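Listed next as structure tokens is one chain, alone, in the form predicted on its own.
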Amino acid sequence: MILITGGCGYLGSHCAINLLERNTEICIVDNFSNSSIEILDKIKSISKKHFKFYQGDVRDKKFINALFLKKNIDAVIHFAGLKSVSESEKDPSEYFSNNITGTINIIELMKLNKINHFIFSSSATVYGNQHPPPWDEKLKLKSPTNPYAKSKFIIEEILRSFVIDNKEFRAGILRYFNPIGAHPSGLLGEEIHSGRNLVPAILNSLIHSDEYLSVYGNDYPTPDGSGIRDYIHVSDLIDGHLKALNYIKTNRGCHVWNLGSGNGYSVLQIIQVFESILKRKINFKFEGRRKGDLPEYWALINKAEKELNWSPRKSINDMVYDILNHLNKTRPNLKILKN
């Protein structure tokens, strides 16, 4: 059985469906701080499978240990954690508590219960701002400045040390770039929140048609002046998790892989893809650069391609179409997609 922490979140729920469709027995843990209980019904509706669910917090050692004792768990895929850079700067202690303490609890209790396979959700933010793109796993890292990225950096260091001291324990660290997209059914996708990320901002501008989309920066040293990022479809990202889990089952140690598309797309290019699929213009206006934003970054994914036999299959058009299909299904009154 595989335990999925944060299994009702955007990534965790897609992972749960993928595993259930492979007839893998799973157990989901979530405290609903970044998700909702309705996701459980969506997972059941899409997969047509049953699974175990327990509401609880990964910082609660008694709760996690009781779960390990009563379930035949042999691997953990750890998605539970807070994930907003701007939010982390406002409340760093909560990010360190949730992300670092929660992960330490899990790996210590895994050791106690002789569970030795662990997949961790890290982030491309651990690369900081000191390296020109593309970024690969061999780059020497310095501790990042924002609390969210720092929490991921610290956990990576903890896992490397833990594996050295516990020879049977095997860890896979996955550095995400920018996951977007949705399940092809349209029933499951990322929740739309206001914030710094481009895709939710575009969707909010579509929902509130009288609002302009803010594009931060048009004077970067990039071909069109807007910032460039690496976007990956959520289904490709989850496929990388399952291949990483298979890899550590036969390879000892602590392993790190980038999961991105290996390509960079500018803000204006992403807007153009949305416009092409929607067959309409998106109203936007340029504003000044935001503090901390990098001009451009994208991944080198050779290591994942070679070691995991993994590569992304979904194009940027696939990603945007699935996002819009999810919006269309969840807000049918908008009639967002034209036939």
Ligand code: WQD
Second form
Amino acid sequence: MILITGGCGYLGSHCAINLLERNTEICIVDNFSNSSIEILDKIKSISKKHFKFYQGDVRDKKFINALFLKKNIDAVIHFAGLKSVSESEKDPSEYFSNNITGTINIIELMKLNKINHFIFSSSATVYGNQHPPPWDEKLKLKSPTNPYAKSKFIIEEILRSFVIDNKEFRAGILRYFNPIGAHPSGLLGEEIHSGRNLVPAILNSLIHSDEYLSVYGNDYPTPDGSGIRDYIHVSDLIDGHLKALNYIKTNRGCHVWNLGSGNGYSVLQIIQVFESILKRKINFKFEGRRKGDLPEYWALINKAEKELNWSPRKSINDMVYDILNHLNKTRPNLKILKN
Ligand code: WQD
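Please move on to the form predicted together with this ligand, as the form predicted on its own is already shown.
After this comes the whole thing, all chains and molecules, with the earlier chain placed first.
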């Protein structure tokens, strides 16, 4: 059985569905800090499978240990954690507690209970602002400045030491670029109010006709002046997790892989993709650069392609179509998609 922490979140819920569809036994832990109980019904209705759910916090050692004792868990995919860079700057200790303490608890209790397979959600933010793109896993890292990225960087370091002392323990670290997209059923996707990322901001401008999208920066040294990122469909990202889990079953140690599409798209290009599917214009205005943003970055994904036999399948059009299909299903009165 696989434990998915944060299994009601945007990524965790997609992971749960994928595993259930492969008839893998799972149990989910979530404290609903950034998700809701309704997600459980959605996972059930899409997968048509049963699974166990436990409400609780990964920092609660008693709770997690009881779960490990009760269930026959042989791997943990650890999504639980806080994920907003700007929020982390306002409340660093909350980020360190949730992300670092939570992860240390899980791996220590895994060791105690002889559970040896661990997949960890890291982030491209660990590369900081020191390297020109594209970024590969061999780049030297130094501690990033924002607390969110720092929490991921520190956990990566902890995992590298942990496997040296615990030879049977294997860890797969996945550095996410910008996950977007939604489940093809349209039933599950990223919450619109979640954070201040580009996609929720675009959707807000579609929902509220009096609101416009702020495009942060038109003077970056990029072909059109707007920021470039590497967007990856959530289903490709999750596929990478399952392949990483398989890999560590036969390979000891601590391994790290970038999960991105390998391509960069600018904010203006993303807007154009939305407009072409919507068949209408998006209301936007240029604003100054957002503090802390980099001009451009994207991933080199050869390592995951080679070692995991993984490659992203979904195009940027697929990502945007699935996002709009989800919006169309959740807010039918908007009549977002014309056909
Ligand atoms: C993308 C581009 C913005 C909003 C990523 C992850 C995030 C986090 C850190 C995960 C940039 C521009 C955005 C808007 C805009 N954690 N933008 N108007 O900053 O690359 O963050 O790494 O590890 O979850 O997504 O993503 O979506 O905020 O921004 O013009 O209203 O869109 O300036 O160029 P970012 P993002």
